[in-house]
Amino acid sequence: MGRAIIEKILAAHAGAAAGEVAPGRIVWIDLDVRSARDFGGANVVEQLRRAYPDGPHLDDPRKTFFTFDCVVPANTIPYANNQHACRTFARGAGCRVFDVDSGIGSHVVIEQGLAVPGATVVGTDSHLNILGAVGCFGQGMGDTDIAFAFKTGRTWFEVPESVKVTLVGRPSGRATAKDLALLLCGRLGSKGLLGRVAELYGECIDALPLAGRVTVCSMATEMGAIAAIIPPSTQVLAFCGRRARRPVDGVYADPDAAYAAAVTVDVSELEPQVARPGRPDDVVPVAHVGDVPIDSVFLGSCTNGRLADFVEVARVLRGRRVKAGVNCSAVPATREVYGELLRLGVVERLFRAGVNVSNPGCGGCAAGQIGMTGKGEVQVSTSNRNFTGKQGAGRTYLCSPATAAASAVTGRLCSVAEVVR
């Protein structure tokens, strides 16, 4: 019997136990990257210092990283303390810090060539499974588990079952990768992939550029999945090879791989989608929502913070302005993205349209950052979660960058078709 993608990745990192890799079995695996972000990083440091007062002696400092992205730069004393504790530890341990100017850690490790197809990456980020966008296994874990990974370079996993998800049909020309992600979340629900890994297939998946793959995989957590993995295309392999400065190969399922389930989702003529406040899986077409006046717009997050996302926003806003009374903010995912936005003049176009452009980071997904809502405020957001209180005390609708930009212009939730004819 053949193996699914996650089984092959885990087997390649299980050493002598490779033959034991099968759904439901627990195996110890070697980790290519071990990371901790500013949220949780200080706890990792404290646990290591308590356990090893004479020095933690990390398994491999070259594979160990801190990524600061939640509250950057620190705007509270606790976060300033946490970040400096990580910096101080890193200096002594000889590991690298991607500091407050770097951006979202899951994106940074892709840009830096650390997360490549077939690799294993862990960190204190619940959306680290976004790395499935490049055919890599990324997994968020608790502080204690990450401290152990820093020290030993290993961890254990219960091998998950795999689900084959095939998208059939062609979406409409106005549908984006975010609309695909929202549709999947709506169709599969918050528990539809619980504890499983989804492999995503289909013509529309194959055609997605890297930014679109990031968007789709970033919402695997909202479907209960351990990860969603897209088999890497030749373009993705070429990108990862350039960033890693070495040839990389993809990991693909065997033709006779066994799946716990096979799901087919029809995306024919898919139109722009929106998730209504409170649940990422409460998804309907934008056209079905009705008249919803909005107060604010958030553009960014690990789901839609790439260059292509902001270029699309600038296209919708061309010759237009954010409606008076609507607060619209944009937060690039990384410093690299921000630099490209500056080089291409996109920041200036957004500024002239009335958008507040901030430094790279997570933005509104972290309390106290740009994108928070006040009581009674209605927001449209390109992030991946809209649970009550997640982005403040208001009500958040999840949508694509194009829908968000169009809504910023009209002052009410609407699709781009109402703004760009």
Given for the second form:
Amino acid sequence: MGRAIIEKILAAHAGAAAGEVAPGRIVWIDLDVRSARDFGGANVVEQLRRAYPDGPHLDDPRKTFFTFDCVVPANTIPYANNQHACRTFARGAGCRVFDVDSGIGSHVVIEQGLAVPGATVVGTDSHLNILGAVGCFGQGMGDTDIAFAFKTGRTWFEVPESVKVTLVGRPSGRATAKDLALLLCGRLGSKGLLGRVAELYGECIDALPLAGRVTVCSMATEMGAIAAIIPPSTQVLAFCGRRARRPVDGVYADPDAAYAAAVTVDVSELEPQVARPGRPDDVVPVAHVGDVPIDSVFLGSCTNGRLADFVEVARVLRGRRVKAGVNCSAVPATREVYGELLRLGVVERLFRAGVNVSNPGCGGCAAGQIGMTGKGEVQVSTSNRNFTGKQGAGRTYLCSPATAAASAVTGRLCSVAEVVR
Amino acid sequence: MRATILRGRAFVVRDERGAPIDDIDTDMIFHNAHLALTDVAQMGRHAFGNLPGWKDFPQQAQPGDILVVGENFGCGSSRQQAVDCFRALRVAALVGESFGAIYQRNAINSGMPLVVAPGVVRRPAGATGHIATGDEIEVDLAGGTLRNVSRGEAVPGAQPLSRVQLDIYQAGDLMAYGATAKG
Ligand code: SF4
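Structure of the form predicted together with its partner chain, given the form predicted on its own:
Shown next: the complete complex, the earlier chain at its head.
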């Protein structure tokens, strides 16, 4: 019987137990990259120090990293303390810190060539499964899990079932990768892929550039999935190979792979979508939400913080301005993206259009790098979660960068078609 | 050896109409405003602090209680505080219809017994296998059985822990397990 992508990746990391890899079985796997963010990182350090007072704490410092992205730079003393505890630990242990200027860890490991097709990467970020965008197995875990991974370089894992998800049809010209992600979330629901890995197929998936793949895979968590994996295109393989400075191979499913389920989603004529406050899976077409005046807009996050996302925003804002009274912030995912935005003049264009451009990081998605929402505030966000209370006391709608930019211009939730003709 | 048969008072998470509350995410269990806390003892008072109507849970819960929850419990972020806050309140075990994958690992790896029992909250009052808050229940981690002791009924559907999960539980937590054996 053939194997699905996740089974092949796990088998390649299971050593002598490769033959035992099958859905439902528990196997021990080697981890190519182990990381911790400022969120959770200090607890990892504390656990290691407590369990191994005399060290050593790391199986391999060259495979171990800290990535600070949640609250960057720290704006509370506890966060500053936690970050500094990680820094000090890393100095002693000899592992690298991508510090507060670096950006979102899951993106940094792709840019640095650490997360490559077929690799296994763990960290304290629940959206680390975003690495499925490059055909890599990424997994978010808690502090104990990551402390154990730092120490041993291994972990136990229950081999998940795989689901083959095929998108058929051609979306409208206005729909973006985010609209595909939202549609999937709405169709499959918050538990639709619970504990499973989705392999994504279809012409509109094949055609996605890396940034779009990142967007789609970033919302696997919101569908309860272990991960969503897109088989790497030649473009993705070339990108990762350049970054890793060595050739990389993609891992693809066997033609006779067995899937727990096969799902087909029709995306013909798909129009821009939006998730209503409280639930990422409460998804409707933008055109159906009615009249929703907005107070603020957040552009960024690991879902939509790539160069292409801000270029799209700048295109919508060309010759227009953010409506007076609407607070609009943009936060690039990484320092590299930020540099490109500067080089291409996008930062200045956004600035002139009335957007508040901030340093790289999780921005409005995490604990308030660029502020929180107040009670009664209505926010439009390009991030992936809008659970009550996450971005503050207000109500958050999730949508694409194009929809968010158009809404910033009109001051109410609207489709890009209303603004750009 | 830690006991693998646990008995305690059930604390069932339902809404005011008696329906399960599914998709309780980690921000509802332990809000991100308290994320910088690293001392487990301090975490108990924030348990369910952002779940509407459940603010008094830390006062209501008693040591040894078994928390019974609906589907996709603990979805959302990877924060271990969302497990640790229950450990701080000395909750003895979690029984749920299904759990977020990261949450499930966090519980097992920190030594908190977690049992998957599809349908356990959905069964209506009066039906065989219904569990109400206050009932005494007994869960067998190795055997995968659940009983409502107060009503003298078996509750169907509970799944046993796997070998690795039991070994981690017996060692205390994953770190302690790692000090003794490694896969
Ligand atoms: S942007 Fe949001 S979802 Fe993404 S890694 Fe940061 S905090 Fe997590």
